[in-house]
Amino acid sequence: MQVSDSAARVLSGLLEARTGQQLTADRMWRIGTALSGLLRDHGLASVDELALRLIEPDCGNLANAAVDALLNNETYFFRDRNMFDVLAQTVLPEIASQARRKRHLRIWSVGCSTGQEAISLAMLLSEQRGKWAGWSIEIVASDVSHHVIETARKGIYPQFQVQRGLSVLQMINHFEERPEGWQAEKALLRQIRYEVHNVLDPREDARAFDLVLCRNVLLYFGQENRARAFDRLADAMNPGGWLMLGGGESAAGLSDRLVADDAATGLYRKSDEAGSARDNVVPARRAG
């Protein structure tokens, strides 16, 4: 599907702004094939036809619609087996050492997407409940897409994602077969409280994460709001928190406030010594 220039700027700019995302010249190809169902939904003949919809005045609810459908919501159930395996051998025995007083457990997950990476927590803190029987856990999973946190919120999966990254074992244990596919037992998701949150904003809760997710989250973004969110993280933090990045990911020459840990590719301690990054970078456009 051909894409003008303009349109392909139109829809670069919208998504940036409410998201912090750039879609990259590599990137440019997957605007018709992303677009297509929201041209047939709304009846449109070509997305130079959506990018004119896109500047009037009321389009609301369809910029919201044309965001969500460019955004890229791949996930699944433990990705990246081996950092689940540093989180479960390292950091949450690090963290449980540390907080044995206080015994309250805060994870974020950013960019949750359909929700799997927040109930892989769930099982792997669920699979260690002798070491945290008496603790108080909270897991929250935010998402900049209303959509996927709709999706999140029921906890239902189709037999080929619970397949992905899961264990029959797993399986039976942590999920209930239903018609309408395969839910997540409520003894995880009550554990779980998902948000819309778009990482470059503050977050409204002031309470701090012992152990931060962001995954794969800030590969799109460009320098100045990538250095925005490491320190909005940072912000949201304990002293000596965990940050755990995607394996592409870095936040090397971004952040003094991350400390990069041996452990492992994309894992960071926070560290308050060093000022804010916000205070050494030109603020990005607020996303909305």
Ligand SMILES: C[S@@+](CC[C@H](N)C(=O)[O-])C[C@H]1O[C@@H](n2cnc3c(N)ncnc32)[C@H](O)[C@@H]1O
Given for the second form:
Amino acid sequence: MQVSDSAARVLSGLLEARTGQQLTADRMWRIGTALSGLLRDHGLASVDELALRLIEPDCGNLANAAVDALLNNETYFFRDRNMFDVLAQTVLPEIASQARRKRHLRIWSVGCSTGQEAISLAMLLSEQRGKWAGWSIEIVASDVSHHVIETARKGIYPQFQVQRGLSVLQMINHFEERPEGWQAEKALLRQIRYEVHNVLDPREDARAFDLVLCRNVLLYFGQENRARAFDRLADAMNPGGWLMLGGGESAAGLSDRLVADDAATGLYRKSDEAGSARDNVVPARRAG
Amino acid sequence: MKTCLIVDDSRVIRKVSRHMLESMGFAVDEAGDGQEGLARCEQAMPDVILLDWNMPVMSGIEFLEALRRHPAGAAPKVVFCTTENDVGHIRAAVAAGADEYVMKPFDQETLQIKLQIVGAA
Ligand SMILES: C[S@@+](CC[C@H](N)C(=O)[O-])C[C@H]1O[C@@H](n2cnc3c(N)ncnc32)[C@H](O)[C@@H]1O
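Would you mind giving the form predicted in complex with the named molecule, to go alongside the form predicted alone above?
Next comes the full complex, this chain leading.
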């Protein structure tokens, strides 16, 4: 499908303003395919016609739907199993010993899409049940897209997705087969709080998370927004808290508050010094 | 090189699965039903068996039960690959000694993850 430059500019402008994501040239060719369903649903003949509608004032719902259609929501359970092994064997045991007095564990799954990452975390914790007995556990899972959060809240996955990444025992022990699909167990879903939230926006609960997962979310952000996102993540983390990025992602050069950890690539810790130094700094010149 | 035996009566499925497995670096052998599969295992136990459910002569579940009774039959990792997609069949397969279960249709990535889970990839 032909997409004019001006239509492409409208759409990439909208996407970046709403999510921080850029439509780089290598993703541009997919616009037509990504939007074809939306065009059909709204009786629009072309992407150009959609762009014209999007610059009208009250186009709210259409704009939301266009942003949703342009986002890549690809995810699956236990994506990169070795990363989850690092969480299970290194990160979670360390948190358990450090925070054993407060017995409160808070995890944030950022850009959670339809919830597979959050459910994987809940499963991992239930597999380590002994370690977490008596703890209060909360997994906050957020995404900028309303659409995926609505789907995630239902906790029902089609057959193709439920077996992607799960072992057969995880599947039959934690999911129930229903006519609509495979329903995740209530005990897992109860631990997860789904939210619509843009990672570039500040959260109210600062310094609240022991562990943050932000995987395969910042890939298409420009440098400036990526740095801003890391700042937001650091704000939300406890001093000494952990951040796990996706395979091949890095915060190098974008944040002095996050320090790479040796246990795995893509694993970071919030450095206490840098964080508190920034918070407590007195602007020297204006101080007198 | 790890070896995989595909036991499936559909030539098309065997061809597609063989293609996926070879691209993951497996040496692949094929059998058209359970009995033929057992004969292959008598000759040499493969590392992994991809197993269909409904087949003429001997079904997948009969094959699996017979395999697990064989003195060397505990070794192969058995992954059911079938259109029997309900939880009853899945539980029966696990009870009979299946290590993993893939519901058709599936893609290469799903198969690869399953093979990782059983420690074969
Ligand atoms: C490719 S998925 C990755 C899902 C999961 N984290 C994983 O690794 O499998 C990326 C998700 O990030 C979400 N996303 C994109 N920009 C975002 C933003 N600014 N704030 C929050 N979520 C965002 C998308 O809607 C999408 O669901």
